[in-house]
Structures are given as structure tokens and as C-alpha cells.
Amino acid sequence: MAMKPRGAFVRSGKVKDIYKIDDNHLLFYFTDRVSAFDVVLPSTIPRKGEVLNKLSAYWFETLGVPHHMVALEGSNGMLVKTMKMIPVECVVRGYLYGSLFERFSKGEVSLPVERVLAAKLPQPYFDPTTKSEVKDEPITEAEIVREGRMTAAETAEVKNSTFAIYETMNRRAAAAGFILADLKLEFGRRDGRVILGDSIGPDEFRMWPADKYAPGKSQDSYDKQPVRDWLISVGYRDKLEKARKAGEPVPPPPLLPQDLIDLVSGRYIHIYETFTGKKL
């Protein structure tokens, strides 16, 4: 059941609102907002916030790694410990897809693999980005250390943790008939150590049905990839990139068609129910 958030409002992110409970605790309120290409869209996806909240809780409770969650509050709220977030999005990719495929095609990334869309990589690839409200950009491990985002030891620790979490989640995905193509994680510092934070759901990964996987083409996705694909098909991403390169304001994004909203909502719910074994 959705409850009105408590505490003092701090700020709104792309998909969640944050409230201060006290000096040691925040409340994350996961909304039904959806973003793509770092732009919040005018349409919402029913029950998306509930899925992100409860699926994140499932992963925090079962991955066996230190995290910031304390408890769920209602369907959309999560009480978490305060921590200083590390300004790096830790992305691991198991397949040549999305922005990695585009950068590889342009020669910006060197990988021991042929240029085939959705090809499985020989081993998972650590592909961190900056964390920005405007547009996340790729960043190297050396740049992370040089810019003071993390120490060399922290970078190595977070990289290893990201790989380990990806492998655990990918094994569970395989058992459920899915492929975890990639995953984005965020970490923060609390009490002198680095711990897992933010959320872990279909906004943070690409999940493909294994029985439909075929390299060389776009994959069927149980996440928000269908939203990205539709925005590309109607020309919005091209318009957005041109505006950003020219330093112009972000063009207003279009409303999503109702059949796409229904599709994505249903797929978020399916992923939650598949992994947790619970009905939403």
C-alpha cells in the first residue's frame, strides 16, 4: 500500500524522492516516474516505483553484502542509513549492447570481440560512468582516482564487488530463464567502509529472456529498454543529442503510447514476481 512519505523533503532525483528522517536515516520514496537518456519523461509507469522498492529490498536482503537498507515503509518507501554517496555509477556489462556497442563501433573502446550487437563478451567488462543529473559520461579507473572520486584501493574494492554481485545475480537470472546483460550499482561510505546503496531493479539492469536471445539484433528486454527503443524510433534521442552538443535546452520529451506503458509495467511486475516468488 502506497503511503504518504514522512520526514523533511530533501530533493527529487530522476525517479525517487528523498526525505530526511534524522541525522542517520533517510527515506527513499520510489515514484512511477521514468527516465531515459538522463531525461525524466512526462509519462509514468504504473507500479514501477513499487517494483523498484521491493525488488531492491529483495536484492539487499539476499546478496549477502553490506548495504544501507534498514526497512521498507509501505509499498514505495525504503528507510536507509545515511552515507556519503560515491559520485560514480559502477556499470558491469556481460554483452556488447547499448552505449558500449556504440562506443565500440566508433573505436572509442577496445574489446576482444567481433562487432556483433548483443554478442556475449569473453568476460564481464567494468564500464563506470560519472553520476550526473545532466548526462552520465564514461570514466576510466585512472580518472576516478585522479579526480578524487575514490582511492585506488576503493576503486579496486568496488570493481571486485560489482563483478561479484553481477555474477550472483546472473546465476539467479539464468535459473529463472533470463540473461542479465548488464547492471549498474552505486556505493557510498559509512562508518569508514564502502557499502552498497541506491536501488537494484529494472531501472538499473537489462534483463533478456534466454529463450529469445540471438546475437546480431536488438533483444527483447524486461526492463526500460523498450522505452529507450521507442524514443530512438521516433527520433527523440537524435534531437536530444543535437541539443546537448549545441548547448541548447533539452527538448521536451514526447508522451509514451499507452500500449508501451502497459507493456513496461507488466514486465517490471513479471521480473519482481519471478525473482522474489511473491505476487505484487
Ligand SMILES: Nc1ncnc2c1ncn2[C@@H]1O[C@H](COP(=O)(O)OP(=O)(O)OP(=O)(O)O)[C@@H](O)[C@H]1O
Second form
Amino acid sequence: MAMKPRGAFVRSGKVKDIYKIDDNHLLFYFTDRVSAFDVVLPSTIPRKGEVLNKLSAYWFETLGVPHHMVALEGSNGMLVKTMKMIPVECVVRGYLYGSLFERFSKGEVSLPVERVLAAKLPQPYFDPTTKSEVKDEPITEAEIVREGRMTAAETAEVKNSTFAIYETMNRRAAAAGFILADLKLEFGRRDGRVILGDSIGPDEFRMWPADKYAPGKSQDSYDKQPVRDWLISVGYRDKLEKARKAGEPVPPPPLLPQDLIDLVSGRYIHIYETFTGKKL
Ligand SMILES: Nc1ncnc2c1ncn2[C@@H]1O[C@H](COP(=O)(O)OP(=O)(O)OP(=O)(O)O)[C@@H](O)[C@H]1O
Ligand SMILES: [Mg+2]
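Can you return the structure of this protein in the form predicted together with the ligand rather than the form predicted alone?
Below is the entire complex, every chain and molecule, led by the chain shown above.
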């Protein structure tokens, strides 16, 4: 059951609404909003918020790493410890896909693989981005340190932790018949330590059914990818990139077709149920 969140409203992120409970605690309310290419879409995906909330809780409880979660509150609420977030999105990729494939194709990154869409990388690749209000941009480890986002020691720690979490999650994915293609984590500072924050669900990763995996084509994806693919197919992505380059306002995103909404909702629920072994 969706509960009315308590606390004082702080702000709405793209997906979560944030409430302040006290000086040390926030309440995240996971909505059904969906964003793609850093734009919030006018359609919502039924039960997406509940999946992200409860699946995040599952990962926090079972990964065995320090995290910010205190407790679940109802179906869409999570009480967390307030942190000072590190302004870096810690992306790790096991496969040449999405924006990494595009950047690799343009020669912006060099990797020891052939230019084949969805090719498995010889080893997971740490591919951090900035956390931006407008659009997250790739950033190097050297830039992270130079810009004062993290110290060199913190950068190394967070990178190792990101790899370790990816490995754990990918092992569990493999056991469930999936491939964890990539993953985005956020860390924050709390009591002088760097700990895992934010959320971990199909908004934060790409999950491919292993039996359908084949390099050289776009993959069936149990996450937000069908939404991105549809926006690309109707030309919205191109329009958005052009507007951004020209410094123009974001063009209004289109409503998603109902069959796509149903497909994505079903896939989010499927991923939750597969990993937790529970019915949503
Ligand atoms: N423990 C925490 N304490 C404070 N902030 C947190 C914590 N965990 C995550 N956050 C931040 O809360 C926000 C979560 O909301 P959501 O994911 O919807 O926002 P977003 O749109 O991705 O981010 P933003 O609004 O910053 O661009 C993010 O900015 C995230 O970095
Ligand atoms: Mg977010």
C-alpha cells in the first residue's frame, strides 16, 4: 500500500521525492516517474517506485557493505541516513553498450575490444560521470581528484567497492539466468566514512536475459533500456541532443505508448521477483 510520506518535503529528484525527518534522517519516496537521458518523461510506469524501493532494500540488506538504509516504510518509502553525497556517479560496465559504445565508436575511449555492440569487455571498466542537474558527463579519475570531488585514496576505495559490488550482483544475476551488463552506484560521506547510498534497481543497471545474449545486436533489457530505445526510435534523443548543444530548452518529451509502459512495468516486477524470490 502506498503511504503518504511523513516529514518535511525537501525536493523532488527525477525519480524520488525527498523528505527530511530530522537532522540525521531522510525519507525517500520512490515514485513511478521515469527519466531517460536525464529528462523526466510525462508518463509513469505502474509499480516502478515500489520495485526500486524494495529491490534497493534487498541489495542493501544482502550485499554486505556499509549503506545508508535504516528501514523500509510502506511500499514506496525508505528511511535513510542523511549523507553528504559525493558528486560522482560510479558507473561500472562489463559490456560495450549504451553511451560507452557511442564514445568508443567516436574514438573518445580506448578499450582492448573490437567495435561490436554488446561485446563483453575483458574486465569490468570503471566509467564514472559527474552528477549534474543537466546531463551527467564522463569524468576521469584524475579529474575527480583535481576537481576536489574525492581524494585519490577515496577514489581508489570507491572504485574497488564499485567493482566488488558489481561482481557480487553479477554472480547473483548469473545464478538467476541474467547478465548484469552495467551498474551505477552513488556513495556519500557519513561519520568520516564513505558509504553506499541512493538506490539500486533497474533504473541503475542494465540486466539482460543470459539465454538471449548475443553480441552484435541490441539486447533485450529488463530495465529502462526499452524506454531509451523507443525515445531514440521516435527521434526524441536526437532532438534533445541538438537542443542541448544549441543551449536551447529541453524539448517536451513524448508520452510513452501503453504497450511499452506495460512491458517495462512487467519487466521491473519480474526482476524484483526473480532476485528476491518474493511476489511483489
Ligand atoms: N543518504 C543520502 N543523503 C542525501 N542525499 C542522498 C542520499 N542518497 C541519495 N541521495 C541523493 O538523493 C537524490 C535522489 O533522488 P533521485 O534519484 O530522484 O534524484 P536524481 O534526479 O537522480 O538526482 P538530482 O535531483 O540530484 O539530479 C539524488 O540526488 C541522490 O544523490
Ligand atoms: Mg537518481
